[in-house]
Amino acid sequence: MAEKIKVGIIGTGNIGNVHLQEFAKLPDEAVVTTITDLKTDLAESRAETYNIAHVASSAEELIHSKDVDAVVIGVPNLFHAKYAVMALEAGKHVLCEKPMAINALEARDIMRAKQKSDKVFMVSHQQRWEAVPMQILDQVGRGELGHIYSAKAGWYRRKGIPGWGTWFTRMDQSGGGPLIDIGVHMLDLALYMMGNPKPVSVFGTTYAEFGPKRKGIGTWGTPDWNGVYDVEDLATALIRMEDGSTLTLEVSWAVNMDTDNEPFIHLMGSEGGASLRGNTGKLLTEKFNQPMETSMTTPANDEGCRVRLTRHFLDCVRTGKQPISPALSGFTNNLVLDAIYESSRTGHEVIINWDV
C-alpha cells in the first residue's frame, strides 16, 4: 500500500470543514496532520474532532511542516495568492479554494510560482466533479453536441447574500460579490464544458441594490452590521472567444425574480444541446424533423463531488498528472471576472491581456 499522503489545511471555517470531511472518508489515501486557523479555539476544536494531531500557530509554521506534504487553502480570497505561492516555493503541493486568487495580478503570481515547481496545483471547483455535468462533459467529448458555438450560464439567488459586513462583502477581501463567489463556478464549468475555448473579450455590468440597503440577507455566515458591503450583488456579461463562441453570465446574491436558485448551463451546439439545472440534466437533439431528448440525474448512490474532487488531487499527487482543474483554468477565470469588473467600470468592452 502506498504511503499515505499527509495534509495540512489553512482555515478551518465553514469551507475548511467540508475540506475536513472529505479527507476524513479517504483514510487509505491520505491523512490530515496539521491544521491552523487565527480563531485558535476553533482550530483546536477542529482538531479533537479529526483526531489531528497538531495545530500550527500560523499558516507559515504549517507550510514549512515537515509533516505536510500538501496543503489545501481554505481562506478569504486575500490571502490565496500569498499562501499559495509560498507553498509551491517551499515544495508543497497545493489545493486551493476558488477563486484561485482575488484579482489577475496575484493569479500571476501563482502561475510564475507553479512554472518553476514540479509540484501539483489545483484549484477546488466541485462543481467539474457533480454527476450530471459529467456525463454531459462525456456526451461532449464523443462529439454529440458538434461544435458549442454558444452558451448561457448562471446562478440566480434571491435571498442569498452571505456574511454581511464579513470579508464576503469587502471588496479589498473578497475581489467582488456573486461574480467572484458564485459566478466563478459557473464562468469555470462554463468554459470547461465548451472544451476550453480561450475568452479574447468581455463586455460586462454590475449592480448593487439589495446589499447597501441591507436587504436580501441570506444564511451562510454570521452577519457584522458594523462592517462593510461594497460588492455588487447581481452582475451580467458576454464573453467573446477566439474561436467565435460567446457565453452569456448572469449571477445574483439577491433578486426580485422567480428563481429556483440552482445554477444552470445550457450548451448550444451544432448538432445537439445539454441544459444543466440543478442536479439534473437534458440532451437535446433533433431526429427525423422531430426535436427529441434525453434527461440525466444523479445516481441515488452517488458518492459526491466533493470527495471525487478530492481522490483525484491525491491522485495527482502521487503520480505527478496534471490536475483537471490546472493553475491555468484559475488564471484564466480571474482574468475574466478582471474584465468584468472593468467593463462594468468603464461602460465599454475590455479586451484580455494574456501576458503571464
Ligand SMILES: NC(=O)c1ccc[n+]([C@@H]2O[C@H](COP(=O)([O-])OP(=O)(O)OC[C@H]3O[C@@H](n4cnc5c(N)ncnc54)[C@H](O)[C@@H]3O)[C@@H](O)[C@H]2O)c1
Second form
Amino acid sequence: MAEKIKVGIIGTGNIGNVHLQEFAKLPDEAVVTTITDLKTDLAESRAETYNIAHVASSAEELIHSKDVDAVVIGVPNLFHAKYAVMALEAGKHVLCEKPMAINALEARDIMRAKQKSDKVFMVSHQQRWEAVPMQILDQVGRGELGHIYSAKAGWYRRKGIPGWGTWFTRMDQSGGGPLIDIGVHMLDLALYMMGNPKPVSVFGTTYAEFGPKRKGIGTWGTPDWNGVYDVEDLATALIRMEDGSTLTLEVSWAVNMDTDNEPFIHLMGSEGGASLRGNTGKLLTEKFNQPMETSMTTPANDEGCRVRLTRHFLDCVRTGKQPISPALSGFTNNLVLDAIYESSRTGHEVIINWDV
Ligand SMILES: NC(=O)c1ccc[n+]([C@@H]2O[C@H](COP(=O)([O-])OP(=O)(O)OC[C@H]3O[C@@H](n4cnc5c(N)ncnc54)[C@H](O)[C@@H]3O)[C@@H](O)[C@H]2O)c1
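In place of the form predicted alone, output the structure of the form predicted together with the ligand.
To see the whole picture, the full complex is given below, headed by that same chain.
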C-alpha cells in the first residue's frame, strides 16, 4: 500500500474542524500529523479529539515541518495568500479554503508561486463535488444543453450574517461580505458549469442595510458586539464573458424576501437547460413541441461532497494530476469579485484587467 500523505492544517476553527472530520474518513490515504491555530487551547482540544500527534506553535513551523507533505489553509481570507505562497515555496502541496485570496492582487501572488512549483494547489470548492451539480455537469459534458448562453446563480440568505463583528464582517480581514463568502461558491460553480468562459466585464452593486443596524444575524460564528461591520449584506452583478454569454449573480446574508435560503443555479442552453436548487435539480428541454423536464436528487446514501473533494486532492497529490479547481479558477473568481466591488463603488461597468 502507498505511503499515507502527511497533512498539516492551519486554522482549527469551523472549517478546520470539517477538514479534520473528512481526513478521518480516509485513514488509509492520509494522516493529519500537525495542526496549528492562534487559539492554542482550541488546537490542543482538536488534537485530543482527533488524536493528532503535534500542535505546531505557528503556521510557519507547520509549513516547514518534515512531517507535513500537504498544507490545508483554513484561516481568515486575509492570510490565505501569505500561507499558500509560503507553503508552495517550501515544496508543499496546498488545499486552500475559498476565496483563494482576499483580492486579485494576492491571488496573483499564489499564481506566480504555483508557476514555480510542481506541487498541487487546489481551492476548496466543495459545491463542485455535490451530487446534483455532478449530474448536471455530466449532461453539459455530453452536449445535451447545447451552447450555454446565459446563467443565473445565487444564494439569498434571509437572516444569515455570520460572526457579526469578527473577521467575517471586517473588510480588512475578509475582503467583503456575502459576495466573497458565499457568492464565490456560486460564481465558481456557475463558471465551471458554463465551461469556464473568460469573464471580461462586470456591472455590480452592493448594499449594507442589515449589518450596520445589527440585524440579519445568523447562527454561524459567535458575534463580537465590540467588533466592526463594514462589508455588504447583499450583492448583485451581471458578468459578461468573452464568448458573449452572461451570468447574473445575486447573494445576500440578510434580505427581506421570500427565500428558501438555498443556493441556486439556472443554466440556459440552446438545446436544454438545468436548474439547481439546494440538493435537487431539473433538466429542461422542449420536444414534440412540448416542454419536458427530468428531476434529479441527491442519493440518500450519498457519502457527501467534502469527502469526494478531499479524496480528489489526495489523488492529485499522489498522481501529480491537475485538480478540477486549480489556482487559475481561484484567480478568475478573485478578479470578478474585485470588479463587482469596484463597479459598485464607481457606479460604472468595469472591464476586467487580466494583467494585474
Ligand atoms: N468551503 C466552505 O464552504 C467554507 C465554509 C466555512 C469557511 N470557509 C473558509 O474557511 C476559512 C476559515 O473560516 P472559518 O469559518 O473556519 O473561521 P473561524 O473563525 O471559525 O476559524 C478560523 C480559525 O483560524 C484561526 N486563525 C486566524 N488567524 C490565524 C493565523 N494567522 N494562524 C493560525 N490560525 C489562525 C482562528 O483562531 C480561528 O480558530 C475562511 O477563509 C472561510 O471563507 C469555507
